[in-house]
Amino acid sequence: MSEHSTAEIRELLDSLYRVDSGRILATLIRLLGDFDLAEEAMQEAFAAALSLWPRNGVPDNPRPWLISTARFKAIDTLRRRARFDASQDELARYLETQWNSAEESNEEASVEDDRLRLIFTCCHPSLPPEAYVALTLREVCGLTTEEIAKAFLITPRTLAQRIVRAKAKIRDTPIRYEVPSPQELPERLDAVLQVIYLVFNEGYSAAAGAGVTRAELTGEAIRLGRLLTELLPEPEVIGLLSLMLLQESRHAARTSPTGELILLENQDRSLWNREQIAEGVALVERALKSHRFGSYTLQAAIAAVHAEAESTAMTDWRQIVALYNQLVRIQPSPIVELNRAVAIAMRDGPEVGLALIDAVFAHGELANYYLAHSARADMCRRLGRTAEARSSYEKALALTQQEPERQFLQERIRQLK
């Protein structure tokens, strides 16, 4: 143990919470079998650390200390409840007797990762998609109810009710907290891939806040992708891992030293992580050779074309458009259509791209998607249609909550004036 001031302890705990709270919570959910009890116990453990560590010193291994302390807090909670419900005392005794054996046993023969188990639990086929996506963003990403509600374009109260119902379904069914058997994996795989990519995307482009990225989430998503690839080396699992590696390879070049957003076309490509690019390209080539790939592999192939180009001007836009054409066929969506329109604009010019973007807008589904308005503004800017560009940039600005993106859009508007 080492001694630190209260301010240093608070800073350390903030860092631990940001990086490790997801894993701690996942372990507690496995051990306690209750989402709400695990969340309450974890919060109490962090509060206890803030009180005790300045006096007693920081443990050599803070995460196990927090888990163990949370376990005792949970048992104390159950014993307080036992005054009104005798079954809670029985549960407390069960947890005490089972804790050591659970910690010491090697029961996780398939995958020793609680967060991956948590994702599989959240993605049980008995839960509707809107429920498991919301639950995963809350419990795995650690997003607030308000942040998730904004992403779903619903009220926080509706979102909270959705999460409560999902937790109750897991508890009452009950849904076992485990990676399913090989026979059960396929029916949950699409949902698991979706939520791992959601975790990555929240890290790659944070929905709100002072920073563009949340490195702890992109790193965790990649780690989970590696575990899933070991567990089930299917082409789309490999394709998703490739996609995340290729996107993350640009991390160091996406912002300036002072935090300003830098678009792909202006990034210093010497800062791109060549090891991640090499691994990502090898993985996507492996997935493509299977001829059983899907949308993640096609997106990875697009990212690979960008990664291997020396500049925006030297990018093979014809190949990217061809890949988007395939992607639209197997996964038609307004966002894919928007990205395809931007690629076509790079190949054929902004006038063609603007017409395609307006066609996407005509369907009404991207009216509240700030990147669609930003893309339209960029086409108008390139065409010299200043008033339209300013209007679209202002719409994008009104829809984004991330500070670096807001600063970027404000600068674009200033340049137009």
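It should be emphasised that the depicted structure is a prediction, and the values quoted were computed from it without experimental measurement. Residue numbers count along the first chain shown, from 1. Rigid core (definition): largest C-alpha set, two forms, superposition within 1.5 Å. What changes on going to the form predicted together with its partner chain:
- Taking the rigid core as fixed, one finds a CA shift for residue 310 smaller than 2 Å between the two forms.
- Core-superposed comparison between the two forms: the CA of residue 167 exceeds or equals a 2 Å shift.
- Core-superposed comparison between the two forms: the C-alpha position of residue 268 differs by less than 2 Å.
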Contents of the next structure:
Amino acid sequence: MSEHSTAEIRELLDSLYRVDSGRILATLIRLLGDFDLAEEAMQEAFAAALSLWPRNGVPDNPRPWLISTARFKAIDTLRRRARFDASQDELARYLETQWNSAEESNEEASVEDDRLRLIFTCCHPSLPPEAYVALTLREVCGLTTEEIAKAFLITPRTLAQRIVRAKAKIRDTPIRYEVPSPQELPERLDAVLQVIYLVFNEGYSAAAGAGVTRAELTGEAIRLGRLLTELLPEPEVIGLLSLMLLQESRHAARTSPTGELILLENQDRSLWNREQIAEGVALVERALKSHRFGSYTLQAAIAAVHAEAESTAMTDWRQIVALYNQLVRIQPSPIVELNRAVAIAMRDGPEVGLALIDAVFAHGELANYYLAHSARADMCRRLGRTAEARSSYEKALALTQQEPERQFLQERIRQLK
Amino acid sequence: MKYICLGYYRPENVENMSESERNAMFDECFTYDDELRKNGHFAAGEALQPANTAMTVYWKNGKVAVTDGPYAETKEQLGGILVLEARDLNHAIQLMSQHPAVKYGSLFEIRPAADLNEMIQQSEQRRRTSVAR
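Having seen the form predicted alone, can you show the form predicted together with its partner chain?
Everything in the complex follows now, all chains and molecules, and the chain you saw is the first one.
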């Protein structure tokens, strides 16, 4: 126990909340068997810490202290409710007996599993997919409803309702609090990875200056990626973390001080974050070695080739095309085809690229995808087909609302006039 | 964050209860209020006297007018307000969902408190400038 002022305690608790609330909540949900009761008990435990720690000192192990305090608070709550609802008393008694046995077998492994249980519960197939992100960010990352709503540009009311409904579904179904079986794991893990990458992309594509909160989403996604890598080091988990780190490494070089988008070929590569690149590259190598990797690892490998090149001209486009060839095989999609066409254009010239892009367009799926028109425009521009280039840039412009992208496209159109 | 909870009830519901039913309801509600207080969630709260005690002040034909009322047209009447301290909107919803009054037919409108600090600062700025002139 050590002495601290209330202000220091408040700061300490804020950082504990930030770092550990997901972990504490995850364990409490297992111990109490109820999301709401667990959350409420955790809030109370933090409040109790704020009033007790300045007087009694900070416990040597704050986390177990908070968990055990929350447990007692939960039993207290049930006891109080039992005065009006007898069934609550049984529950309180049950929890108390369970307690003592839990105390003895409180091994670190099951606590770590709790966090996995929580992540998989938040992304459970019985829940509506639009609830995944909201629940994961609130329950696992400890963000508030208002913060999440702001980051995703929806009203707190809509988001709150999603969370309320999802929790009711968890309680009423009931959804078991568990890590999926090995048979289910690939599919269930895929849903979790999708959520993490969605959170990342939401932050990554946020316009510069559109608020700190959106940019923080990339940080949250990377934090989730790290957590999952630590708990469940499957190749694709590692691949996704690598992909996010490699994309994030270009953060400082992606936009000009005035908020304009800077394309990869024009970025000042000295601004790339070498530390993130080194970590990303090491991770992707680890994932590739497993020979069980999938699309995230391949995308990370492509990002790694870019990250290690000194310039667009010095980039190993042959290797990038080879990686896209693999990616097209395991994850055939018009967007991957488009990216592959762009890479082939870098290797073999814009004429080949344009033919490939037009072939993708011929399937009709990318007609409303602004990047497809923008890529086509770029090929035409490089081939000197000015009128065609301008018309494609204009189509792209009509399809995007994001301000940096719009500015970039408008500038290209202006240059072609 | 502070959330203002407006509690609405149906007077006839309460009137139709027996005394012991009413007491049970009050005991349960006050117990829960105490719980909120103890956990630091109850920032402030007041119960209101019935709507027929209300008076209204407003502007009419260039001067202040005062009337009785308004008499409630709806079956639900505002019975009290509670200022709730909660971590976020879902926490506020969760705390109020457990309020026993809900089970007895009351409903709570939960509204996040508005942060007027910036508006007030701007206003102070305007007032300072006009005094300086």
